[in-house]
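Taking the form predicted alone, here's one chain by itself in structure tokens.
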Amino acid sequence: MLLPRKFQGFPEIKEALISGRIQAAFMVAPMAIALRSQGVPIRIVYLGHRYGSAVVVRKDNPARSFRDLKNKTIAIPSRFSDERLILFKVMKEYGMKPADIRMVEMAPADVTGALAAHAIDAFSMGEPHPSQAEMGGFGRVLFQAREHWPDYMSCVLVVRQDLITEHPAIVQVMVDGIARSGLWLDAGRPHREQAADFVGRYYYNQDPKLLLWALTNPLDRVTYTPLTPFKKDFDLVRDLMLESGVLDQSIEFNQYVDPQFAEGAKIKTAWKYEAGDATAQ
């Protein structure tokens, strides 16, 4: 039986994976790559979503481009995050240096309050925090990550190698389920409305209106297809990690990604589900 478990942060997920208390998890791609390079027996088998991260400033901030954030304080969720890497990528585009901005690590749940209280000038985070700042009336998206990083990805599904070796069918069931959910979510607004209502009330304990904003404003703010791990995408993440100092040695795609399950999921179709049904088929 697959039993989901909620964690408050990526460090706790990391420790649970290392100790074997959990066998699979969603985590940010750079952390997964770093753990594998350190010898932790995990593999990336699928993506969680594409896009869905943004740099947000206060609504009254006059900044109109990233260059305007020079000498400002920007919160990131972790030094092992794509949200940190997007800052390095954009700095390179503008000819800026890491010393030109002040990055502070902050728990995602705290960033919107810190922005509203003027404790930080901006944050680089995944959803639903950009949406929360917008809905609260005090935040403004300076840019979406996809504007500077085509095919941007953040969360990935990692699985311990012992589960892959001993129970590959279970891993395939997980990947198939995520693939079918992604196809269902990307089928149109009504499905996203249903997902925001159900997940907001029963899983995240958040206002469904917030999740609806993140899923529909616009509809491709976060996308759930394609979720196959592609080498070119991960090579970019790895190279940015090396450049920004969070990876001390290069690691090749086939050392931390196991593509067999994504290949198996390509034949899957979207779930058949409507609001009020007891099950999805």
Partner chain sequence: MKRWQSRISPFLTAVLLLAAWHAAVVWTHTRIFPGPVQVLAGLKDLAGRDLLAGYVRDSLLRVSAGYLAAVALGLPLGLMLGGSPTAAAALNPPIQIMRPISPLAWIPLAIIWFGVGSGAAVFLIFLASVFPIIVATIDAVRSIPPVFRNAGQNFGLPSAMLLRKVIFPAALPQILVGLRIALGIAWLVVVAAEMIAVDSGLGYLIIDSRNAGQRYDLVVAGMLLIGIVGVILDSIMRRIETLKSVRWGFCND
Contents of the next structure:
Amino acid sequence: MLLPRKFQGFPEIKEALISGRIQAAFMVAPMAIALRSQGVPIRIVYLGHRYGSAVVVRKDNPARSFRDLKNKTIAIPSRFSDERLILFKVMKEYGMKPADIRMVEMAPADVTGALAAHAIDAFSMGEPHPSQAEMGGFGRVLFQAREHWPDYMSCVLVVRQDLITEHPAIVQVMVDGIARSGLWLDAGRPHREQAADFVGRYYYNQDPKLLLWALTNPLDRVTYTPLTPFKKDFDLVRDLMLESGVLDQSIEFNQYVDPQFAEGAKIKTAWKYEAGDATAQ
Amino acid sequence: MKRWQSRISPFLTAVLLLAAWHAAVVWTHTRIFPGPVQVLAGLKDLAGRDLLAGYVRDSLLRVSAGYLAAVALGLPLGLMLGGSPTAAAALNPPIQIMRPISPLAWIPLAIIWFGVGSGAAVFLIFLASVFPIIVATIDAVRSIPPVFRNAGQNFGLPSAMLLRKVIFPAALPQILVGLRIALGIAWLVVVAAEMIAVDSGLGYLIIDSRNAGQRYDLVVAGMLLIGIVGVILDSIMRRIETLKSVRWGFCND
Amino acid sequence: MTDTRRIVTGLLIWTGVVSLLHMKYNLDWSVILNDYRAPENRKVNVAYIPVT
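Switch from the form predicted alone to the form predicted in complex with its partner chain and give that structure.
Every component of the complex follows; first up is the chain already shown.
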């Protein structure tokens, strides 16, 4: 029923989604909101995870807080990313101006190499890249997203409106699968160890050890419950987008979120078996 | 064909192509792909924000820097290798292996060596144009009729003077063709080069518009601008080829 | 004449070999076949990216 397709960058996912080549996608929440406000017929139906983003500096960097990164270059995955918004949120807390740091957009796969090679001073990125920098011995997490943004979320499940209208059952199966996987992953370390192993080998083509680090170091580095989209979380994202100039006009929660599938998934329980599922997240 | 017809025909083709483009966008009701009117509006928007001229200038500066560095290295190296079969045999394998590698493949290394910014972009343009220049210069030197060299040696010219007075001028017409092709390649990779986190330029305009959601009008505008500037660069190089000192290499009048 | 024939045959064989290797290693047939299925049993393409 579902065909997982691996992409390497958010612009590619965006293009495939707006041209209808794919019907559903995991993408950063601000990009989904921006596309919806530009008239693309899509809806956010569920979250992919919570937390899991961090600002990482080189190990030898003496910075103790974000304030010390003034006039430094920081890589972000996209201007429409929560990883960029959290930088604005932190700068606001510290009374810094947007011009105090230099942000560059880079493909997620490039940032760890760039950090190690001194091409950038820091990056704000989702897992497994912070873990990769830590495991590689050249990176240090300056702060995790949760320290400055309670209930932080990043990648969300976006579905084209025509799929919702024509095949709501398929969307429900997908959301149910993610909900059950989320509960299963949050049930304890053995499940996470197993997930790191099969996702690394069959879906991400990444070292299972790396995913294990990202999923268990500590155990709540990335969490998978609750994944229901809440209005207050998205209002915060929208307001930060407006403030940082990546959204032209305000847009209401119910215009870009369709909560019916999350509602339907609430009664679901974790997978009973100790094997994988097909949702790739 | 009469003269006025050959003057008119390129404009006619342009009008027809634009009309076909516009019609295709209207008929397919696409909301993603921009028509010529939207592209023009996008260009106006850019010009209104005083970005357009700066983008063209920055791209030209980067390409000039990379290209001139390639000429500065490639031309002497090519002359040397063309004149010395031993040196050519020694250096040929690495040059031939590096030559077919796309500048895109160099991006990760360029970031590591030059950081994110103009340095890496200039490096990629340099890489793309240096090998064609070396190879074209070697070929140009080798295809000089041996009688020129022999005559020079018979007059007892020292080797430095032989290079300056005989070999270089004799090879120049063909070298210039190589330089023109290399400039075309240098301009061709401006998009790839400006993918690396610079914040100006025509390549950056395309990447930036792509990242900005649905601004495909600016993507197409960037493509057209690159094409137009490329044609201008090429015609300048062609003009140089018709200068008196090199014209003998191309025609017999 | 025989040279022309040998060159053409060589090119055809080369093109054939490269095409076969391309179809074997580069194309994802599950994706291509999916596009030709009847709409009611076509799978939904779900994009993901190996980053959280």
